[in-house]
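Form predicted on its own, single chain, as structure tokens, below.
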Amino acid sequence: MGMTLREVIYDIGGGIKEDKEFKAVQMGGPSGGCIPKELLDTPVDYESINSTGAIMGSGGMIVMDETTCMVDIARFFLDFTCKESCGKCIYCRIGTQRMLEILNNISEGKGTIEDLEILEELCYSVKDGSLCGLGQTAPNPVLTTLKYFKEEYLSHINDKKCPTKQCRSLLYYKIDSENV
């Protein structure tokens, strides 16, 4: 507590494997948020981490490099929280499922700009309408990746490309017959 993310990741954790570029750190478990490299000097304390849109949660950190697709990361964590929902409240049970469907569509190149608006609106509805902490924090990975990595969402939607080449549905192979 009190050290910066940079100090924890580089000085204590040893930095990024294979000297790849740091992209983001996901804080606080599956319902945490993703903090970008621009905020590496954020102190690790409740107020500072919360101000980024992430939470301290379990205190865990998942460090991601340049090869990580942030749309896929949001989808991965939301998939977990969907499965963990007890189903008692509609916002968490249905809202997170609908959010996951939108993220799946975006990851597969089937998303639209309108989906981003619906996704963000759903995030706030689930946050505000859920009865427990799981539902109230489940949208955090989506909201933080939309906030800090919107260009990746737009690339998936507009260009039908994953900038990190992680989303299999968006990979294309072309054989150049002149070079065969």
Contents of the next structure:
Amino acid sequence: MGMTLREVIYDIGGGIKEDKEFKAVQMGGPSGGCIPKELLDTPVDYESINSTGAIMGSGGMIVMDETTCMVDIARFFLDFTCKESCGKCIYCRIGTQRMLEILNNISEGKGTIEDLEILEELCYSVKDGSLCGLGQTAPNPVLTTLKYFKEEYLSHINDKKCPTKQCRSLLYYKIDSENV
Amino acid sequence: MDVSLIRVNINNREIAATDDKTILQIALENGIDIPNLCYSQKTKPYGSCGLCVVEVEGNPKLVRACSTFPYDGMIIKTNTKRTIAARKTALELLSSDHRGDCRPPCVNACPAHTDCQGYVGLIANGQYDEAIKLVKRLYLCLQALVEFVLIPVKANVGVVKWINLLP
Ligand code: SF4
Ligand code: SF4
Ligand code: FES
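Next up, can you give the form predicted in complex with the partner chain of this protein, since the form predicted on its own came first?
Okay, now the whole complex, with that chain kicking things off.
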């Protein structure tokens, strides 16, 4: 408590394998959010972590390096909460499903800019209208990745490219005939 | 349970009420309409549709009127930008998930064993002939169906086409 994220990750955790570059740390599990490298000096305490859009949760950290696709990560966590939804309220049951569909589309290169706007709107409505903590926090991973890694979403949408080459549908293979 | 007399303020109107009633019940009794879908007088509040959301002063969250009991001096706003937007989204989400392909309680409990869903689904697919066959099989009195069910909603293009197919 009170140490910075950098200290926890690098000094205690020993940094990142193979000296890859740090990209983000997810705090609070599927209901938390992704904190980007610019905020590595945030102290680990409730207020400071909350102010980044993530939550403390049980204090667990998932550290991601430069090879992680943030759209894919948002999709991964949302997929989890979507399945966990008990189904009682509309926002959480159907809202997370629609959000997941949009994320799936984006990661397959079928997303549009309007989708991104709808996605963000849905995040806020699901947070606002859901009955319990699960629905109220489910959009956090999407909101934080949208906030800190918007360009990554945009390159999936506009250039149909996944900068980290994690989204398989956006990979194209070319045969380099000169070097075979 | 002791029932006490309280005052609440709904949309700037001071209302005397008892605290054994929910915000929704008090509002409806006083002629203030709050949209609601999953509320029924006959059952306990379930609070799932989220259409009845209202804003309560001092509470950062949207509050479900059907399942919230008021306290003395509660200040409630039913038609704010935020509540209207939330209701709209809830309805949109709900309709985004309904293509008439589930077995509704109404079909399961229908004394006439009609397959409303079935023919609505067929109409949606443009299979008008199949739809009319299904209806004829199920409804003894087709004319009644046309007059009481179809004509009032004939703004719907599918239904208009469909009426032309009737004998
Ligand atoms: S918000 Fe909570 S109560 Fe509502 S559907 Fe999600 S898990 Fe269930
Ligand atoms: S009747 Fe079927 S389609 Fe209609 S709300 Fe119920 S479950 Fe959904
Ligand atoms: S009427 Fe459905 S949540 Fe209140």
